[in-house]
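Here's a solo chain for you in structure tokens, the form predicted on its own.
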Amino acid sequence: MPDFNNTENAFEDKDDFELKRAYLLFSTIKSPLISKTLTSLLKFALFLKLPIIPLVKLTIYKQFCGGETINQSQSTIDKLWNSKIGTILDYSAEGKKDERDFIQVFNQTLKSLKVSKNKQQIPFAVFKLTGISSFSLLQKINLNLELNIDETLEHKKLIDRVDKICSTAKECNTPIFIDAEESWIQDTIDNIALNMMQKYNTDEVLIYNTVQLYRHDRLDYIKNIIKQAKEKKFKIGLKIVRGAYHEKEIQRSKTKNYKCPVHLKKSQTDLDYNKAIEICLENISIISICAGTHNENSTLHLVNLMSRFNIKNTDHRIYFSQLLGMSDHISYNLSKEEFNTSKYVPYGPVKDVMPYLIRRAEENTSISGQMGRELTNIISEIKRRKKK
């Protein structure tokens, strides 16, 4: 059983300088007021094109990102693998809108798959559909609206790109995650992911869809695709997360006056998350999962379920995952017990990754107790080292 209080394991690859930098960063963003003020100033500075990139690169970027390229991220990949923690390569340029940017994300996704070929230390790659096609197109498809000629061509281009990514995943034998996004484009994403799973997950799981359990309809979604998988003889890959757009989902449902698609109480999300894991393990013969969570209780729940179902810690069908720069007490202590463990390692030019970093800061302040736990662990380790 992993001991999440063991900070010596958690920070075994961090030197004193790295610990102090993390302490200063988490101390700053612990306060929602300070964090919101700083993120607002950051957005304003970006809008005015002020020269803030060097400062960002030395602070929040250094904590949460691997580098500007895969090559620059290699030292992070190697460092994690020294602790038997795999890397999920994530080209995190967000908020792009033109064809040139879509091609760039598409090519980077293919590159991350090819780099991962025959490399244990890179067990997965990941991409967003909004990285390779326009949000407006996905939303229009989601609404079942008729597409014009240009949109029809763009839709075909999107499907061709997704299929090329999935076929490359098969060629490289590296599973790929299709990330979840806002609810008003998620049906489109789910349908594309399902088609790719049916096509490529016949013998092994290579394509994973992402399920956000803050949505109150996701348990039914999981049960439905299990039924389809059994009927049509394919396997399911699921990355199971709580969700990344909670406040945005609530606000939009109020503004547009429709039923809110997400749970309003965190306890409801927690219950659904744990139930989702149970359903998956009950069907482990056709499902592979990656539990993306910073929640200790949910992590231990999965550990206990694995024991109950007599599933080995090293079983390739079950992975745990956390974000680079966060929850090291979970990742490193899981790895010590030989559970399959991975970290999301975002990479990309600093200016392109800024939306990801801003979202990271905004999300973290809304996670009750998260920053406090990070700080407590860092302080405990600093004190432990001083006693040596």
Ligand SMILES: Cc1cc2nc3c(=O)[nH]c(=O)nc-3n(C[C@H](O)[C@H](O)[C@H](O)COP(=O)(O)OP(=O)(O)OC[C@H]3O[C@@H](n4cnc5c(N)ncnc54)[C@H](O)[C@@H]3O)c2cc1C
Given for the second form:
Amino acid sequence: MPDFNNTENAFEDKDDFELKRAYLLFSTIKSPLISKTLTSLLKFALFLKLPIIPLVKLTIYKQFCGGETINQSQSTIDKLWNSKIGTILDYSAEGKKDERDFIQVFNQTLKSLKVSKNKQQIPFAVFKLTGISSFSLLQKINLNLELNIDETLEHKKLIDRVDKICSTAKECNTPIFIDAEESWIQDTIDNIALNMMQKYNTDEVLIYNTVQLYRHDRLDYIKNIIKQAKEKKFKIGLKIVRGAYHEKEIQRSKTKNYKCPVHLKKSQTDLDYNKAIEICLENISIISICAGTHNENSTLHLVNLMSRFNIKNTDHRIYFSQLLGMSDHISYNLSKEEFNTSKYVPYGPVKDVMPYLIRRAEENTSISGQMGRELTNIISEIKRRKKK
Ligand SMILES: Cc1cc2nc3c(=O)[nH]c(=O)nc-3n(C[C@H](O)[C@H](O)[C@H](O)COP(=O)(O)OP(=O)(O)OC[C@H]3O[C@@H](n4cnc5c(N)ncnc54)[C@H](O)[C@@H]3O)c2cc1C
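The block above covers the form predicted on its own; next, return the form predicted together with this ligand.
Then the entire complex follows, led off by the chain already shown.
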């Protein structure tokens, strides 16, 4: 059983300087007011093109990102692998909208697959559909609206790109995650993911869709895809998460006056998350999963279920994953017990990953609750080292 209180394991690859830098960072952003002020200043400074990139690079970027390129992320990949933690390279340039940007993300995804070939250190690759196509097109398809000639071409380009990414995943023998996004484009993503699973997950699982358990219809989604997989004889890959757009989902459903698609109580999301894991383990002969979570209870729930179902810690059908710079007490202690563990390692030019970094800052304020655990762990480890 992993011991999440073991901070010696959690920070085994951080020297005293790195630990103090993490302490300073988390204690600065813990105040919602300071975090908000700093992120606003950051946006303003970027807008004015003030030379703040070196400062960002030394602080928040260093905590949460691998580097500007895959090459620059190599030392992070090696460091994680010294603790037997795999890397999932995530090109995190966000908010891009034109064709040139889509091609850039597409090429980076292919590149991340190619570098992963025959490398245990990089067990998966990942991409978002909004990285390689426009949000408005995905939304229009979701609404079953008729596409004009340009949109029909754009749609074909999207499917070709996804297929090329999946066939490259097959060539490189590296499974790939398709991230989940807003509910008003998710049917489009689910349908594409389903087609790719039917095509590529015949012998082994290469394509993983993502399920957000803050949605109240996702247990039914899982039951339904299991039924289809049994009938059509393909295997399922699922990344199981709670969901990143909770506020946005609630806000939109209120503004547009439709039934809110997400749970309103955290306990309901937690119940569905744990239930989803149970359903997957009951069907482990046809499902592989990755639990993308920083939640200790859900992680322990999966650990306990694995033992109840007699599944070895090293079984390749079950992975755990956290984000770089967060919840090391979970990742490193899982890995010590030989569970398959990985981290999303975001990379990309500093100014392009800024939205990602701002989200991490917001998520780590005292309001969200995550910060408390991060800071407590860092302080415990600093004290433990002082006593030595
Ligand atoms: C490796 C990895 C991959 C990820 N991939 C994706 C992805 O593809 N798509 C995506 O959307 N997210 C993704 N996420 C983010 C994830 O969905 C969560 O936002 C994040 O991990 C926090 O949830 P948690 O399980 O770690 O823990 P917790 O801190 O226990 O849960 C927080 C989550 O609970 C839910 N929640 C909060 N308040 C309420 C409430 N009042 N009522 C109901 N539910 C509530 C929200 O989903 C919130 O994010 C990923 C996370 C990881 C670690």
